[in-house]
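Given next, in structure tokens, is a single chain: the form predicted on its own.
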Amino acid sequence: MPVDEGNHIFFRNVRRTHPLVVRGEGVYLYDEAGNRYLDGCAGALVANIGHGVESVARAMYEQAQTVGFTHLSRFASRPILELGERVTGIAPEGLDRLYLVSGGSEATESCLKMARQYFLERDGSSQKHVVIARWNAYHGNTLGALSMSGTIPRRRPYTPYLLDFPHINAPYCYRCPYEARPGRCGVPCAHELEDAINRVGAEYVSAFIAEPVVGAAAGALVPPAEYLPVIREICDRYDVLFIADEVMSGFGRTGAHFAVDHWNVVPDMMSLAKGMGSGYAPLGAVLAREEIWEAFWRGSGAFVHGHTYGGNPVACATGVAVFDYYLEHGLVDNSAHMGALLMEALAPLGDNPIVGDVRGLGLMIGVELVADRATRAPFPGGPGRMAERATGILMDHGVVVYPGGGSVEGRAGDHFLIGPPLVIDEGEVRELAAAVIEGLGALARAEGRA
């Protein structure tokens, strides 16, 4: 039976009933009624190595038997040291220091504070504190992270609490505000950063934060090839730290260890989570350049920030086991290969009248739904309404996707993410694509548009 209002849990959506999941195996989830779902979004693009991996469960058990908790302000543990070695071993060159937290919002919030304190440690009286971010971006739900986020529906209820950080346009080529053509546009969306820095004053700007591939807020927006190199050059010129939010795109999701690797751009900090623990334990981190760490070493010696479960031994032992599985099973290459196959298999969506765009990189694919393909007009009725309908219909077809909305000026827009576990094989890719095509066909017919 679905979970209903008779329980005591305050769910995110208090009106929705939830199937009761009893088991996960590989790319599949099974509910109490015996229904099987292909987890086409790895939860929230989290379960990168799939469900039910025995070696990870064993590592969690063994660490919990040894020591379940120590506070990182007083003790180190072997799992945190091993995790630091593994993650920095695949990181872009120069990102040599790992600051551990419990999840994505904590990671981006830590980046915000680390950037501010870095300039204080380096220059003493620095006024640099403003973080420039982008619209159609999501960086987390804590107030600092939400202040940096540019997803208007998530911001709107809490606007009185938010910091007044400036935002620029994201590289949303399907709805380019400049009506430019990708590859020939000169990336004005990237050059907006320089304009924003000059408006604020470079002496006040500490950092620029961006998802290399936009995730939940707009559905797998992939920037033009020259975008991130231009961003890197602007940040260098104005002494602004570049924070790459790889919470969703990291650890093989886009067919590279990290999405920035596709453009050979090295940020100053990266926020990590989701695939780092693959959902088996809450785990996140900030990867920082060595010179940032050195400023703290030469300065006060202490980062004035922390969370109780940062560096939790069980979570970090989980991360080590997840990481080893990720490398041993070649999941970066599998993501690239299966992602290309999935994009090819989804090609028939081009004939669906309510599908405006299919885009992505690796196994991070976005589908944007529109009321009119010719004009790209979004569906009426509020942001995400049609994406939620699509999600429900696709669950009836045995596939779970990750819905979103509000990418059209925060008032409209529907999209969903497809991001299955990176262990998916060719047969499962074809099963996933067939279900999505069939389900969206049923939705188009229900809307009277087929």
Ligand SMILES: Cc1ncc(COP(=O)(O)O)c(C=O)c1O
Contents of the next structure:
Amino acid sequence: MPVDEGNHIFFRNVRRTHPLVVRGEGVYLYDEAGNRYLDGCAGALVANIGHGVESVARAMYEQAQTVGFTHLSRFASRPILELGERVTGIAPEGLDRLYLVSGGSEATESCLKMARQYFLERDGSSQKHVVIARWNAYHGNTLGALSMSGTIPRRRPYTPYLLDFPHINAPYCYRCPYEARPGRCGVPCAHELEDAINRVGAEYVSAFIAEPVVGAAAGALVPPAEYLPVIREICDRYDVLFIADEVMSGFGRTGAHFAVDHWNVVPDMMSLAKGMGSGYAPLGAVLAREEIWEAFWRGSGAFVHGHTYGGNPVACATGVAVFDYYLEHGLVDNSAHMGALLMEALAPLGDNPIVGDVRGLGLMIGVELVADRATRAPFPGGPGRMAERATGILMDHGVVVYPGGGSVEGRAGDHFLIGPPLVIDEGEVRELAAAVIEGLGALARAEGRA
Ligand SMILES: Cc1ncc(COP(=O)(O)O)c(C=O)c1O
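Can you now output the form predicted together with the ligand? The one shown was the form predicted on its own.
Everything in the complex follows now, all chains and molecules, and the chain you saw is the first one.
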């Protein structure tokens, strides 16, 4: 018997019942039964400027009235030009070209194809096509994006379709594969890239892709300070493009415009989405270095790729209004300050026997759950099962978090992300932290571990 009787929606989880949300305001969501939820994960670290922002609704309405759709192959529109100016204005130096799409998977898939075609355009002919990626990474669900992703539970049903791209270890310091001490390790996980390039042959490798701060796949993994500079240097040495996947970490999420800014590393391309439209409209992009664009200009003149809704004027007008809201309300600084405060407020989790690690940057915070803190042994019963339980209990405590699993070789591992809208204030941070501490305390007791 269907559980969710009375509707025709094919939800991701077909067994779960879903509260019907009727309104959102700031960091809060309200359902039809009158429950209020603090949106502690901004959906999926998307709704960065918070819910119910009137200036954004107005911009969408006005653009829909002016012109709702033009196809990027024939026309420009004011919103795309304005968005291009704004985003490149805050981007790392040299990333001057914005290729517009509708979401994160389209953005990373476009990076994969842009990297391949770039070498064809630049060199006339090229064998460079292999993208090296990392385990415990998520770059999206379309087949190219999933081939680059290193999150085993999401890959497993589709492995027969996936491209044979090599993966190296992510900087997962809590479970360091080298059992090294962070800060003095010499980042062997970054040097793995050089070995991987040599194994494949640099003449076949087009790009390396990585999330500067890992999001959904492992719960806010922040690399050691030397990590990204070493990656940049290796990519330069082997003529390999560095793609920073900032779909989740971009637009203020980590307390800087883009996460790479923390380490002053300039990638060749960045994939963007989520916070770019803040959930008001499906919006994503590739930000590419001018030299990449120039290779197309001098070469064939056309990127053999595109999606119908790339550059949709209403989505881009939304992006412009969202962008202005970020800057007018100082949300990047607020993310840094409230993130630090939230970390501090979560400190009592250190006494919870099922909390192994709390980590992150700005308002991108990960909590890893373990069965045994001393050995770091994950919970049995399947990847993400305990994270789902934690999320259910936290919803009963009035906060929503974003669960994930499988970071321990795909067979186990439980974590969740805390990533509220960047508009969160001090009182809301304390409310969020208190609910998480209380909810995880209840879970530990229910598991007989406290
Ligand atoms: C880093 C990263 N890249 C790509 C994606 C895929 O984005 P989308 O779900 O919009 O296709 C996600 C989604 O969570 C992500 O976190």
